[in-house]
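There is one chain below, alone, in structure tokens, taken in the form predicted alone.
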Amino acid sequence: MNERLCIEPADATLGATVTGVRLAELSEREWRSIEAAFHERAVLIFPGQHLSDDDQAAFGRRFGELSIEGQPFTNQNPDGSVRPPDDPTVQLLRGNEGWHTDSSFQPISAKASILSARKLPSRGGETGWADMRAAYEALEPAMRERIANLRAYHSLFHSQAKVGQGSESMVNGLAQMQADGRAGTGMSPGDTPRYEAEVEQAPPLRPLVKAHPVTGRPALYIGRHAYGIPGMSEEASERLLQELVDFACRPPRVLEHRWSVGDVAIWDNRRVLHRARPWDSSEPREMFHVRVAGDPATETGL
């Protein structure tokens, strides 16, 4: 093994910081160590990598096919000005301050997400992750039995409506993010995700508990996109889902990272919730995102 490679577990039940390696120049042994740590710790943070767009996408492809080749998540216009708080894209970004898992509202949910820091506010804007495997294991047996066979619908329309964004504004914001992706990466329209197509799909129905396809261990599959458990009233469904999130997303199951420009993080959407933390909306924040598609055999919703 590369003697420089160091994988230091966090104090939380998930997460590790990885140093002594260059993600753009991984050896096979380094990659195998990183892959094993990803399955064990679910969130890996790589300080000071300063990856190019292509290098970040190439790292993502080691984990599987990409559903998002490259996408800036930013409150900044191409001319450098900061978008106002009521801008549709900014409202989408603010929605991401709620605990969620990526692509759960799509027909096939995401396997992994990779985020790198390009421009940061003076304070705030951290990213937090919560361990849904440890959360499930900490549930009382009666709650495990109660939710064992329950499912919930997942919808971006639903989750953005809860933070005050209407459907038209949301679709406009997604279209702008798609344009940002093309402008920021030099890609053609066919190389970036068709967000408007994604939101036209019927909401998928997903289990509240799912087994990880690699480790076999169960984890909660919840978050802000989840709603409408069949067989329950709207109020009872909302109450149960919020109760689970509130229980799950607390120490020692939570890890928060204060970014420095050049940092890279990858996380496993199949057993982790994540959220952005607030920052001063007058300051720019730009993160670059690559997303690994889920396996249709295990990540397809009904």
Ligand code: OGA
The other form holds:
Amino acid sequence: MNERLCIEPADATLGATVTGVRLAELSEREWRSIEAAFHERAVLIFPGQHLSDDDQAAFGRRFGELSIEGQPFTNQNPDGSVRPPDDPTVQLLRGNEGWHTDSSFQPISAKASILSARKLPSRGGETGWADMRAAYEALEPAMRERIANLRAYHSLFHSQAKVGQGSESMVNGLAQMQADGRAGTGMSPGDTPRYEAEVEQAPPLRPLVKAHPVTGRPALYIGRHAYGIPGMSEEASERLLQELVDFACRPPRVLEHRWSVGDVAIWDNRRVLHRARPWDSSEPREMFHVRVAGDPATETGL
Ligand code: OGA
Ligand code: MN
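Hand over the structure of the form predicted in complex with the ligand; the form predicted alone is what we had up.
Every chain and every other molecule in the complex is listed next, the one we just looked at coming first.
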């Protein structure tokens, strides 16, 4: 007999640690419990799974179609040397240290992301999440009213520019990440970076408050890619978006995971923001990322 599935909620409005299960060999019953916990807790941590690329993708496919089948997020070159701080990929990874939700700058934003730890620095490099449903519920009624009908544009060019990366370096970084892709990534070296054309031509416009397609509960939909609320000055828009992030990403609505190699985490991009925590950039860190596409019926931008 296997160990019994155990889902232990974190001491926050989101998150749970799941043990007593092997993600590579889920029974239907275990899968149903995990899916229910995903909708309830939004972030699930599975310690010590050591999934292969294919197993991680297969776990992702239980949630839906993948938009990223498998992508290493690493500051290491293929020869093992650590990329310098001005390397375009490193600058993209540094961007991940700001609170964000995945693919909000793409025509269809992400449903879920699954991250596993492959190589870790001696300290730092944790991942943090913040609960945008609990944040919305904690807002003053006046603020809820103020933002009820507001929208913002979402752009990776915009968010990377804010951390000092120009568009040319960003496009090079995306191409380099694509070249890092191994078997199962669905990408090959030399392909045109998929983000580029889509992002530059028409950044999607998305509501600041969005009902979750499964639970129906409203959540803030914000983060570092959001900017330029129509009808507001650039400064006023920036101030409001920053104020919302600052308010939202505080206890009891935040969770941080200190990784061990082999751990897996999945999160609901429709309900949480996430960020990487800094680490000494001379040390390697490699995470493996699988992304589940949003339902076009509910996650398409305007
Ligand atoms: C991601 C991401 C944060 C981290 O995988 O989308 O933002 O801690 N990762 O690496
Ligand atoms: Mn991310």
